[in-house]
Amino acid sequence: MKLRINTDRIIGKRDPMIYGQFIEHFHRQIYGGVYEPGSPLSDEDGFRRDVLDALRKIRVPVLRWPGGCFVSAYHWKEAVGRERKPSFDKAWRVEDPNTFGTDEYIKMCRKIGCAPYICTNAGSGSAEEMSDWVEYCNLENEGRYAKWRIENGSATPHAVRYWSIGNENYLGGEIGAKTKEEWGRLVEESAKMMKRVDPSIELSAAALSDVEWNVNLLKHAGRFLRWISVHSYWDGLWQENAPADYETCMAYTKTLPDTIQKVRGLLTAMGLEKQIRIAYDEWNLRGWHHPKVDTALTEEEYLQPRDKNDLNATYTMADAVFAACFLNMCLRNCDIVGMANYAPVVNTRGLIFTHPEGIVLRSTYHVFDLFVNYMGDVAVDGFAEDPPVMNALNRKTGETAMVDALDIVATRWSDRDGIAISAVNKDPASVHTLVLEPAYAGHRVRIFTVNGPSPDAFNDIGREEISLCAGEPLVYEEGMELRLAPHSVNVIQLS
């Protein structure tokens, strides 16, 4: 395939927050994940050093917390200060010790070097409770909540810039679900109070690609918002943990742009496309497995099955290739997509798996390493001639989708010369080649690749099949074919 690149035609400068992450009080994400006081692998504050090091390597820009569904019954005041008591988490039906709360979260963000992004309780909570949280985090010393923070050891404000009102309050199963009319009014009043506390904060609110829900939200609260929050999981495994195979996951990539296109169109129609950007603040190929949370009577039925989320064999090159295609989509739409948060970052379906002796870096971790550390920050126009296509059978529906075998995005750097091209080969069996036009004869070229020996390769304790490898530097010659291996994620750098 020939690729023509025009570096003068700029799509947009990508916000580094498209490489953001998310963590929730679910299963082993917090306790036994990032936070494990008493472990020989933890630091003096109880944070796993190996996890922090891995997160610093991929330069996590923003971390959304504490949920997720968890937040819709979470009362932040129970998890700050010296006197903390456990509470029953009504979202996931477990006891939370409340030893990890706002101050611990902020401390973790500072250790990683990322911006905090707090999601508030718009389920069982209130506008006042949300604005009290802003007081605690952002006011210098006015009022009882800022004084409480100082009492708790933080004389300097936490300065949390990003706040989300609610999680998935449009879902009937969410604690404190709302109708579209209720939602618009609650967001309006909550935003009003939160902005009165600190006018500098940037607010998001739960949305989806439903026109009526979003119109009602934006009509009431659009003037307060800088973000609109959307979520997607393509391989829904909530009740049955039957992960889709590689080919089915490639069929899912055909629908990747749908939500962005719908939300972009709505924002444009309402004249808000310059004011409000999209925060894709929960996304993953695989939905989390939590069966019978509403109906089961025993932990064997609803709690123990969650361990299946941590089966490392699940996270293959299918997850890596899909994640790369998602990030390519964000780059193509970086004029309006300003944040995306992989859900979650540790354990469950996360990038990193923790165990008592260390960590496993799953296939998707290496994709973030590749994009964060090797891609440029300015997306530019690229045109493919005769792109190869492939048929992908969705074995869950029985339907076959014709999808592009290659997913390509070109970038350049704003602070130095050079080009970096994300080139994803979805084809499970065939090599595809890329020829660059106009010719870059004389340029140095190097390919960085994430891949494994098969589409079903995975990493586990004592098993590393998927990694990021750097190819040998070459001098590009006119007409040279750049080889893209099957089921691979590549960044081609030209300098």
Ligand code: AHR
Given for the second form:
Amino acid sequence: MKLRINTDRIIGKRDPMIYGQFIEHFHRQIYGGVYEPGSPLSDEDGFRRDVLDALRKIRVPVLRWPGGCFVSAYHWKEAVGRERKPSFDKAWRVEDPNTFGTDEYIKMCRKIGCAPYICTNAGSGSAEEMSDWVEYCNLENEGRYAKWRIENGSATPHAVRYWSIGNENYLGGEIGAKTKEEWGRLVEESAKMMKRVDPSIELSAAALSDVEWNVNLLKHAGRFLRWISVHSYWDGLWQENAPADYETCMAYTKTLPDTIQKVRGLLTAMGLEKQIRIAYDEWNLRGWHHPKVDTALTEEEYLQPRDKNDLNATYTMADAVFAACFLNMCLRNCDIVGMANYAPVVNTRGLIFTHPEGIVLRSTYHVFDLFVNYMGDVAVDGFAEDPPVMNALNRKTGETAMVDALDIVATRWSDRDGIAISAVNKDPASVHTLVLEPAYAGHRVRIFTVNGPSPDAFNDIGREEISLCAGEPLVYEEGMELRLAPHSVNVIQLS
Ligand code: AHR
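Could you switch over to the form predicted in complex with this ligand, since the one displayed so far is the form predicted alone?
Full assembly next; the chain just shown is listed first.
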């Protein structure tokens, strides 16, 4: 395939927050995941040093917390201060010790070097509880909550810039679900109170690609919002843990742009596309497995099955290729997509799996390493002549999708010469090649690749099939065909 690049036609400068992450009080993400006081691998504050090191390596820009469904019944005041009493988490039907709360979260963000992004309880919570949280985090010392923060050991404000109101309150299963009429007014009044505490915060609110929900939200609260939050999972595993095979996952890539296109269209129609950006603040190819959470009577039925999220064999090159296609989509839309948060970052279906002796970096971790550390920060126009296509059978629906075999985005740097092209080969079996324009003859070229020996390759304890490898430096010659291996994620750097 021939690729034509015009580095003068700029799509936009990507916000680094498109490489954001999410962590929830669910299963082993927090307790027994990143936060494990007493582990020989943890630091003086109880955080796993190996996890922090891995997060710093992919330069996590922003970390959304504490949920997710969890947040819709969470009361933040129960998890700050010297006296912490356990709560019963009604979202996930487990006891939360509350030993990890706002102050521990902020400490973790400081250790990682990322911005905090707090999702508030718009389920059972109130505008007052949300705005009290902003007081606790962002006021110098005015009022009881800022003074409480100081009493708890943080003399200076936590300075949390990013806040979202609610999590999926449009879903019937969410605690404190709302109608579209209720939602617009609740967000309006909550946003008003939160902004009265700190007008500098950037607010988002739970939304989706539903016109009526979003119109009502934006009509009532649009003036307060800088972001609109959307979520997507493509391989629904909530009730049955039957991960889709590689080809089915490639079929899912057909619908990748749908949500962004719909939300972009609505923001534009309402004249808000310059004021409000999209925060894709939960995304993952695979939905989390938590069956019968609202019906099962025994822990064997609803709690133990959650361990299946930890099966590392689930996370193959399908997850890596899909994640790369998603990040390419964010780059193509970086004029309006300003944040995206992989759901989640540690354990469950995350980038990093923890165990008592160390961590496993799953296939998707290496994709973030590749994009964060090897791609440019300015997305530019790229045009493929005669792009190859492939059929992908969705074995869960029986339908066959025709998809592009290659998914390509070109970038350059804002502060130095050169270009970086992310080139994903979705084809499970065939090599595809890329030919650049003659103008690139004589340029030094190097290909960095994330791949494994098969589409179903995965990493596990004592098993590293997938890694990020640097190819030999070459000098590009006119007509040279750059080889993209089957089921591979590549960044081609030209200097
Ligand atoms: O499956 C986990 C849940 O997915 C998150 O808690 C929620 O935000 C999303 O529906």
